[in-house]
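Next up: a single chain in structure tokens, the form predicted on its own.
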Amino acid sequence: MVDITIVGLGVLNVDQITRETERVIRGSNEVLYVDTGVATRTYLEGLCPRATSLFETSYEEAAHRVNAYHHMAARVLDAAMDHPPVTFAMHGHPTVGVFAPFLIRDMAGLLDLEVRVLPGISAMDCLFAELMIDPCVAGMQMYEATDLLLRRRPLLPDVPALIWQIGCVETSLHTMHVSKPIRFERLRSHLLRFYPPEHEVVAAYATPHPLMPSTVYRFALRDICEQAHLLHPGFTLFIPSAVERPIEDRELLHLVDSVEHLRRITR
């Protein structure tokens, strides 16, 4: 039997939880989430008699978003010990840019847990059909702000980049304080090694509410100080290509619409 089974919920808050989704949360004792939409809990509680929100116990302004993981972690874990099966729920996708089913994973494995996760309707899928974005046209780059800092991560400017988590750039403390222009310099100038000034950039917000749009803006790279007021810990900033990388293997180019060449490399 699945212990626990950590699934996504979606963006858009309940519209966009599948139907598999739902019927794991109407198999289990509890369903234990991360979720602030405005009809989550009467939603869930509609599936499972026993909802229990997290998000309230686990985060502190100021202090350290890991320490909300732990706690999230541990409240599953040992709901998982005393009444299984149990699902843990998350806005969005269960294992993009978040840590506490990752923790969930480990320490199960220890306590001879099963666990499963299921997918979820994330905000770079909201984004891609937000900007009708196609991923395999160019490639796609990625990284979370303050890693890409940290690790001084090259960019390619001629393959389109998502910067996660602008929004919480330059800090590992949570907080619900709107950011000043000096949190995004540093930023600015790691960008500006690789892109011109000038070049758009589109900080996009994928809305969780059914009755309102997605947040877009588009701004010159330059001015992304000037935005700071506007960032929230929900934005990813998408950067389309600067540059188009020519193609080079000639060879390869005449061979792709080649009957003969397909007949020749398969059976």
Given for the second form:
Amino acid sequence: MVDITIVGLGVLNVDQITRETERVIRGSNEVLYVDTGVATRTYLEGLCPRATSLFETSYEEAAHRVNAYHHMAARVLDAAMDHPPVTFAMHGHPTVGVFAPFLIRDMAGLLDLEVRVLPGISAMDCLFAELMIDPCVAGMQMYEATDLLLRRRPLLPDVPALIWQIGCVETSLHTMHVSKPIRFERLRSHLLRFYPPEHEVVAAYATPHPLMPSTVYRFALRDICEQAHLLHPGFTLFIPSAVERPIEDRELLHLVDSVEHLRRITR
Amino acid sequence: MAHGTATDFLVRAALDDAFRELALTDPQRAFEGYDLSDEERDILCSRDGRLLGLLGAAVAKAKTPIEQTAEDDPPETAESHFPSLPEVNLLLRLDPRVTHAPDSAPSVGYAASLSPWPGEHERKPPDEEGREQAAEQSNDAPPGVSWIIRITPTVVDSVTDALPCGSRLNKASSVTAGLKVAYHASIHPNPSQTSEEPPSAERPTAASATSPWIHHVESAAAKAAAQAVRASDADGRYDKLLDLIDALQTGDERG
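Swap state to the form predicted in complex with the partner chain from the form predicted on its own:
What follows is the entire complex, opening with the chain shown before.
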């Protein structure tokens, strides 16, 4: 028996919950969730006898977000040891931009509890749809905003880039306060090392409710600081490629349409 | 007729496909039966960025009494009607001593002492404390080390006695004869010997992990902490799980 199933609830409140996830929640004794969707509680209570929100008891203003994740993990494991099976449900995809699921996995291993993870729709999936992006065309490089700056990660200007959590940049502490322009100065300086100042970037926020359209702001990279008051923690920054990398392997280019080459590389 | 709020409207629009369609195509009809302010109607009609504020307000109102109780009464303060007891800090000091006997190799012994942790006003600056320790030791002995032992008492129950027969008070009454106390002990490096601030009474953060994802699952400390979780009862399991998290992140045993 699987003791803990970790699932994602998607981004668009309840509409993006997969059938697989719904089935698991129905079969659980308790679903513990971290999702602030307005209809999440009502929906989950219709599936499971016990639906417990962990958001309100986890996060504190100006407190380290790691404390919240510790609390979530301890609550989930506590429930799983008391009345398995349980489900831990997170907003979006359960392994993207999160920590508690990894902690739960490692703790469960030591406690001989079985864990399973199911995929969910993440902000990246919503952004691909909203902006009509195919990551297979020119690839995709993606980094969490603060990690990008801490490690001064280089960016390839010929590969589109996704910078996660720009609204949370430069802090690991939880806050609901609006950002000041100064918050984005370091990020702007770093990005200007790889892109021209006039390069258009896109800040996108996938809508959490079906009545509200997604929010998309397009602006020149040099103006990112002036958008500070708009960029709340839900925003992701998409940076289109600034240049195109030319094809170098002309021989392979001729081979990709060759039936003879196909016969040569397949049985 | 029941009058729903803006929150009710948003919840129904998220769960009811037909109602959602009505809210999008004919919002005025959808508003019937809901007690909405002019501003709320305007926001729900325009469906612009202000809707985010309406959603945030809806989430803030959505706290249930159980959640409010849990927020106000976290597990570690469940017994709040009992008095809180002060914690005790002790200084454990270990000083090596090297003795030289004629015609034999030097031997090393240790002098151990346990004393009350000096208060802030009594503590000496690190340099002065280090010089004192060095002066007390022989020249060829390695420097001594010291730790803080913190003992945190928690009242877990009261012990009652029945009143003696013939008492003028109600025979069913009893008096509190004493308190049942549990102790939690932990050991920490002496901040005078390190550059770190003294440990606070709050749970220590996992500063030694360079990344939250470095978990010492194979460490003896993690295995011991897991064993403690398995051995705990339902009331104590949450705290033991937090101890397990500490062990996973630092590889150190707690308490």
